[in-house]
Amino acid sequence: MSDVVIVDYGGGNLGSVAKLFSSLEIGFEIATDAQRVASAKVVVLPGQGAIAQAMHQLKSLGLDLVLQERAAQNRPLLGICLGMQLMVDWSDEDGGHPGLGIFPGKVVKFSPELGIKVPHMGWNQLELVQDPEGYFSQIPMPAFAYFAHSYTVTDVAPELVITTTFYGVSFPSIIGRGAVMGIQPHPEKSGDLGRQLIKAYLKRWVAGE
């Protein structure tokens, strides 16, 4: 029985995610059941598209309530994209809807007005604010991250704020607290950056190192 477990909800990025867990030779397994996802070491929760529905998939399959409880005793829980924005406590996504609420916050949809493209779409900068966990103590920063969204965390307390990015306006690109951390940029996608810090998320939680 792998560490990882890959929570699988329907998520759109469930698969690359996998392959890139299997490029790292990282030991995982995809689930949906929740006694399975409360029991892992490590839960990823992945995804991209609307909230709505990716709240009504984890509610339906019981995980919602899992990974509250996971995130309140501070186990291991890394989202990506979707699922850091799943992580905070609403989304004015599809007329507006409540996350998670493991991190106070919201997400809100870029705004043309500020001269920019919607979706936020490409590499862009990470800017390190604070890395209490040493996630990117052998990462050169700042450094390249691959992005795709049009709606972004915001709100966010700044002891959560781990990485900021600037499109049109600043905004929190990582967060987290303990064991608990949300990436809104593809690692995936990222080339070296995304496989060096999914390396040290592990290494810091796996390994206990």
Given for the second form:
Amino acid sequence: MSDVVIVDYGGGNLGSVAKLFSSLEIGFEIATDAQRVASAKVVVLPGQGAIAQAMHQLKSLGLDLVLQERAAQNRPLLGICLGMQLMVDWSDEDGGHPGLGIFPGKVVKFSPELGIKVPHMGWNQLELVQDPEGYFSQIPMPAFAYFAHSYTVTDVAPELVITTTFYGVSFPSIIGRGAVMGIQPHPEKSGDLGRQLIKAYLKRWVAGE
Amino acid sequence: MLAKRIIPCLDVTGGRVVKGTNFVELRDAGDPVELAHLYDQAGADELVFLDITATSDARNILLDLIERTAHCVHVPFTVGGGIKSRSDIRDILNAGADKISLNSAAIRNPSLLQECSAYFGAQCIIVAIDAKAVDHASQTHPTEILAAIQAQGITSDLALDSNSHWEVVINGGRLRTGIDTLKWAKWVSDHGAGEILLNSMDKDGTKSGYDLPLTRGVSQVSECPVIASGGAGTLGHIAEALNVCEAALLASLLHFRELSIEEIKAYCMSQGLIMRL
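The block above covers the form predicted on its own; next, return the form predicted in complex with the partner chain.
First the chain shown before, then all remaining chains and molecules of the complex.
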């Protein structure tokens, strides 16, 4: 069995995330089954689109509890884009919906009043705040990553913020604690940077280096 | 800080990249997969494929092409041309594209934009707008397409008026719509477009510079990012466009190696723009 399981809950960018793992020659499985997601060494939670629908699908597959339990046990869990936004406890999207609550924090819409275009679309810089797990030890910073989102995570405890990015405001673009990490930009569309970051995460948590 | 984007555009027909002036006199510009790979390596920030035949025949050729291209590019990849339905979009995203671009279909069926944006997310829906200067002196404005949209009752007033400068055209520029470009841009931006790909039909293929007043006007009324297209001939043209919008689309200048992505980015940075190297 593969060490890496990509969760398929109908949440969107699964194909491009899978493509990234293929191109890195990393074996993975795509799974919807709660038991398989619970037992995997590393779980990747991709996603794009609406948070309400995503939470609904996770719940109906019994995956919400599995993911919360993994996080509580500090077992590797990587959220990408919407997968990161699902990790905090509240989103303002569509009138407001609870998330998985793995980290305290909320998801709010970028305000055009800041003089910015919404969605935040394109290549923006990751500024390193702290890197306790050494993901960026081989990556020159700041580095450009590809973003495509109208909502952003905010109100996250400073000790959880790995990188910030400036777009009208400074927002947490990568958050994490131990083996649980959420990435707002799309590593699968971020060229070499994305590949290096995913490799570093897997090296840390699959190879245990 | 957010970087400005350089986006090579591959106009594809019959499995080949072509380029012409004002959508006619097409010249062969190479193999799409090969070019996509080349541009990915050369530092393109994204890629756009426009299927300019878009007949049902060509659909499978296109999906196969998307799949092969997706394997060799590691930046976002947009496909447009002939997309008419949610299932078309699903097929194209499944084949490996990251975004789709709607053009005529959004005009003929504006609810498709709202529906697809809600379903797939605004971040993967680009609305392409082909704009042409209005000649107030000599024209009566067509009303048929406009009337058909307004009859659906979901859009605001889109009609050209005495203040209009640019009209939306469709079918490769052959068909006028009677729709004001700025009104349409604002409506799509407010109703699900994640980006606007704005092409000046007057400037396309002329190498005389992007239509800056048009680009600035659309950017001012749209909440979403704007990609300028049509008219690039020099480094200066590209930098001046990027001062009024978020991204520049480039075709023949790159395909025929008149400029490289590297020199474009270096020049834009020397002009104080933020670029990803």
